[in-house]
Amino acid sequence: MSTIKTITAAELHQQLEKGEHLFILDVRNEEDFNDWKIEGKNVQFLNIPYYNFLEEDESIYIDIPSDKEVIVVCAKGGASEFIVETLESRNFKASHLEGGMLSWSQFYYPVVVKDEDVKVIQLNRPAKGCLSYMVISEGKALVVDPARHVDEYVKIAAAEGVTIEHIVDSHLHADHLTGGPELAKQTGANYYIHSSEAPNVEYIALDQTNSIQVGNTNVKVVPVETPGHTPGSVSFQIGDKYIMTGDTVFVGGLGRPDLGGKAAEWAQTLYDTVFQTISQMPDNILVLPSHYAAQDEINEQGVVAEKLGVIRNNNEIMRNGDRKSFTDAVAASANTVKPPNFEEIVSLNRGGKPVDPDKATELEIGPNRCAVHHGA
């Protein structure tokens, strides 16, 4: 009886960040394939949906290359294992992704920003193009916009030797459960998040915060109110060296004003904060986001971030002061596909509810749409 071979999340994302050329058989349906898909620079694709490989059709098997590893993927696993099987007793090479889409969807990797007077860590969510933050500075540690699975924010404090004292949420996120105030209440951090999110958990409003010291008294992350994407938006700025965005200003654009269905209405705030609050800020300031849409926003250490300036001269939406034309082309991204699932998964954010971990992965599926504008 052959072993069948077994790629973990992990390996794979190991092989994708060196550039590696791989082969993916995805072998879900068409629809949740064309919806959402593990992506990288030489990555190569084929969808075949795995009742195709019941038939006796030999023709599905041309396309499959068979001087190369086929890495095999199913939503939680076990198909893929059969067809690794099936591929094998065909003389193919393959492997297939443990656990599926789900453990993909549920895998994040840390990277070291920068390591000086305060050390900055990003928690990339690669499935769902999501990033958070670590600030630690003299052992204490802010968390800025932390996903449902706490147990990594845990873990990182604890490698660190850090205590996790401050945890904040940018806005009200449509895409993804916050893990806030759960990772609030096992540390016994401070929650906070602006009031208008209307919010139905016990918080601090940031509107009503000047600064959260972070360990040495020098460092001071200050919440610059940023609205558009939601009312509430805020950014967080540590001195003239970094700026965590949220949903605001990402490394390709900025953040779609429409999921509140106010397009219009947000788009003048929107408008407001680029040119009145963001404008202001230096070009070297680097923009550290809470999403990213595509692999080329990745830098060359691994990280998703950009300056400031250069982000602005990608972007002429950005450099376009003409408030009606600006504000028109955000607001058409109301007839753009919305994050699967977001009026629900909003309702939770903002209720604070425990969720059943399988509900909470089904609500989870599929990819962040969070962006309004990418430059060329």
Contents of the next structure:
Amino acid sequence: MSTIKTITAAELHQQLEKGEHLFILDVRNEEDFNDWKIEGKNVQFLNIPYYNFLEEDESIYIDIPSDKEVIVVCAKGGASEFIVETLESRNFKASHLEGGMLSWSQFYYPVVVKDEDVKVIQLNRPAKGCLSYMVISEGKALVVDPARHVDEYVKIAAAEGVTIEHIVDSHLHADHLTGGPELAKQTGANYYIHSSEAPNVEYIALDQTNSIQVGNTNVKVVPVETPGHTPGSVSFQIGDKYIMTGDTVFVGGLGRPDLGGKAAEWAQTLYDTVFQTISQMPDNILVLPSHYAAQDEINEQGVVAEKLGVIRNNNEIMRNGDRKSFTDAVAASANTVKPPNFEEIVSLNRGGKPVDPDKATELEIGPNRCAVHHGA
Amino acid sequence: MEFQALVDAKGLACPMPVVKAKKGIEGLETGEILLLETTDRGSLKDFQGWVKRTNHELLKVEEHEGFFRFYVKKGE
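Can you return the structure of this protein in the form predicted in complex with the partner chain rather than the form predicted on its own?
First the chain shown before, then all remaining chains and molecules of the complex.
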């Protein structure tokens, strides 16, 4: 049907970015919708599963606006196309998201954090709230926490005219599949991770690495051990300017320590990290995390980043030096919903037998759930 | 399990398994059983939602090598 109007994930993102008032009709089943959906500031949602449109029931059309375009979204783009046809026959204006939530989950966009002596690019995967980075200096690049769609990094490197020489994973991820070893294979770059993450792939141990030079001799990325979210969590410091914190410190709070099944023990470690390591870092250093959970964590430049001093100010738990109340609060996050399929993802990221792209997509589907959100 | 109608939706993607099941069940009497065969893993939750909405009853789900069998009893 050539008349069916489509919108791509990139176009949809552009509209969301501009803050346009969008009406999204999500036709997946209620459970999938409640679990995970497109996020945006001025978005109005309506969830009517596509199969409800099969019955002759006029009442389901009542809440669909007839004066503005409706963007129909489903899992893979099939049902949404079907519903657009139904809506158009009733004179609604509708378009559908090409490829559905599947293509949304594979959409990435780069934002330049700063372009000075060292250029830092943040690659944002909005469907998962995943962030990765490219640190560029004099024709060389270091990639932090690449996702499995490794072409995205190869494309940026080509556009920037740089060679990827180093790839670092801040920790063994539990919510998405790493692209680290694959990107290293494709580019010939070194792959680094902390040995406490027990990886079963070829790697250089971050715990044995003092610093990684990127291009210019003055550009050094220093691995700082920040265990807690996982035992081998590492942050990457570039001078007094940037700290890439992985899943340890987010704009909105701290990483949860329970995904290894040892919440109480890892919470103690996280306490030491926050009050012995992070506390030594300057207020002005810019925190660049590997995840975000809410739209308000994106700043006016479109970057998910915040000065450490501001994050400390907003999170009483990072200032209050009482070990017990800290570990109690953090361990309580262990009761919240865990990322879907996290055990299988962890085992794959550790170097398990690779899965085909369909299976990988299925495992990664859903929102990110790695943060502890502290109200106080 | 006995059934009165078979809908083969193997190889078809969403929304076709549910659309075909809906058409198939229209030809049945209340209490009769439709068997749907599908390779679309994602259709299970949708199928459960559709059955609930339409007062049919999902009697049984079987997972076979590479495909699923859903037995649905037509409701009032």
